[in-house]
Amino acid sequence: MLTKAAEAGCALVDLEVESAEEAKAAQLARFKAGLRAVGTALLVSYHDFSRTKGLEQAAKRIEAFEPDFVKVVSTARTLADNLAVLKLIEDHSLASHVVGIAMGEEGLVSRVLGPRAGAAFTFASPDDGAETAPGQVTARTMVELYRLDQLDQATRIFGVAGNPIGHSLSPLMHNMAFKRESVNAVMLPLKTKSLDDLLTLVRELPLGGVAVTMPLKQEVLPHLANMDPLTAKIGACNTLRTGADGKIYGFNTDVAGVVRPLEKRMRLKGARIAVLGAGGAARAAVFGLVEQGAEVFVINRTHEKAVALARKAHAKSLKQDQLAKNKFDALINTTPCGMAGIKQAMPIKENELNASLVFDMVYNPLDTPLLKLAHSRGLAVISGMEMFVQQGARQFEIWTGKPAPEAEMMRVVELALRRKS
């Protein structure tokens, strides 16, 4: 079969090691000699569905045929396996036209950078629905979005890590940033399941910072050379640098996000600014608004809880069902009702929306129920969209010391919801 698609113009065939020990020498003699007659060349491939181990002695048993080259393809469990691979492709990439993938998700890093550390090249599916190993994706993909054949030495790398992080939008959203402002950089969808593996990768690759989501966010703390004051007091960093001593900094943009839309649109310093929701998201809005001089409310289905962060950041709590008699300059949703796959789509009943304004952080649909509630009564708005944009810009800013490209992130960011809406 090889021989009939060499002889029907193939430029490459790919015998696996286990038919090339099995043939007999006679065999495999006359194989090769008919590809040198027709001008194919020979790859010679080790496959392992399971794991990553073992590359070198794969590589050993391949280059005993003497192919064109060697295809060695494990599958990666952790984001560590990567190492292996590039490793093997730097050991290997100066002898022989070498090939080296780890297959699934946590393989992506690479499927991408495996040509930047001397692989002959790798693979990609034509279309979505196509691929042909775990963890695939289309040629489009490695082109427009990692920007593949530009990719040398030089080429900074960032990943936003997380699990699940497949859906993120950070690796396009950065990525295009980075192609407009003409950095030198790529960002790569780091999934892991362990702090321990993501550190391993950002040490050893190296990696020049990280996004990172929870619960992440708060485990990262301890490693941290230093941090800047917001993350000290919320007790979250979700950005990480690592200086040029190979240490890691660490910083909180989700603040940003956060503070900056409404910096845009009111003077925060006295405004009264009521917070649904006490988790995660709702730290850095109340510490972030506070710092501001803003005087916030925390609200929460749970009020032991509203109570004891607004304690922790110096604001204020309010009862649920006390909201309706208020009135604020602005509202903000942190909880996740309205997004897509949640059932409970208001976080508020219709007599309690009381403010000028109305931000909700969630983001997938781009219009939630709150904020069409809001639009049919005049108010004004703000969209998770946005949020997500400005704590990206202040990430952009962190890593690369140049202003972000607000627009273009903004612009990249709504085409891709507005496809999946």
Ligand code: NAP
Contents of the next structure:
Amino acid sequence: MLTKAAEAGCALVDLEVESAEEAKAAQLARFKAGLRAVGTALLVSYHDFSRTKGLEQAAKRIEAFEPDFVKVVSTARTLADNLAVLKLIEDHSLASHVVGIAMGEEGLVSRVLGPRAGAAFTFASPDDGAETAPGQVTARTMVELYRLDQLDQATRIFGVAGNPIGHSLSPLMHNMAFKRESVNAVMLPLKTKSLDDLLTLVRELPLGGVAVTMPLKQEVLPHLANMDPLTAKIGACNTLRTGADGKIYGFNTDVAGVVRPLEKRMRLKGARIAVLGAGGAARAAVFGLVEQGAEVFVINRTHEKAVALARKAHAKSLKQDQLAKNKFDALINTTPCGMAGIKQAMPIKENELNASLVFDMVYNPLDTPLLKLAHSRGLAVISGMEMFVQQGARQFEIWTGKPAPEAEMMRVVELALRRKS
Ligand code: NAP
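Compare with the form predicted on its own: the form predicted together with the ligand:
Below is the entire complex, every chain and molecule, led by the chain shown above.
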């Protein structure tokens, strides 16, 4: 069949190493001569669909057949598995035309960075739904999003880490910003369940910086060489940066994501601001706004958590039934109510909306039920998308030392969100 493919004009045929080993020497020699006669290259491949182990032995088995291309494909269970694949490529790329890939979502790093490490090529699908292996992305994504053809040894690698992470808009936003500002860098989604695994990749790839999502935001704190004072107070870090000394430094840009959109619209000193929720996102809002001199009121489904957060941050707590009796300059929703897939659409009752401005951290959908209600009453609104872009813009600045192209970042995120809804 492979001979027929070659005769039909295929530039390259892929023979599994197991088949090569089973074939008789004479049969293999005939096959190779047939390929040579029509100018088709021979690739001999090894696939492990369960793990990343024994790559070196696999490459040796393949090299024994002296093919034109050596292809070793494993399955990534961790981010660190990418390191093993990239090392194999580096070790073999001088002697052979080598292709190395770790399949699965965790293996994306190897797919994108393989050619930069010396791989002859990488694999991508022609279109969505036409993938031939787990973790494969489209050729268009490889070229347009990750700029595969422009990555070189000087390219700084960044990531957004979490689980799940496939739907994160951070790679789209940051890669567009890198391109626009001519920064030789790329951001990849890093699916991981373990902080240790992420830190191994940060140190050994190495990564220039990482955007981290829950629960890594808290787990990472003991591993930081230093962090800014507000990050320490909040107890959550969403941005890692590797220093020139190789140490990892932590920042919290969620605070700027809350404060900047608000201060563009109002004077925060003395402003009365209600924060609905007392989880991770609420902490960034409450600590950040108290620091700006706002009078912050925390309201949460589990009242004790509101009391505890308010006490720590020098804010005040309110029970939900007191909402309607109070007037606020701004009300911020930090609960997931209104988010696509969450049953509860509104974090408050309609008669409890008693603020001049409404800020909803939820950004999927863009127009949440709470923002729709605020719009219908003629109130000022801030969408969660603006927070997402602002926190990302600060990350860009921390990583590159350049001002972020905020308007373009907003445009690309808004377009992606509108396409989704
Ligand atoms: P979290 O730590 O799990 O906290 C969720 C908070 O919401 C808790 O206080 C919880 O109350 C409350 N809550 C959950 N379900 C509720 C319901 N049905 N009714 C009333 N209260 C409810 O989550 P998080 O990390 O803070 O994130 C919260 C939201 O903010 C998410 O939708 C996230 O996407 C969004 N966010 C957006 C941005 C952005 O850039 N725009 C950034 C960060 C987060 P209990 O204490 O009673 O459980």
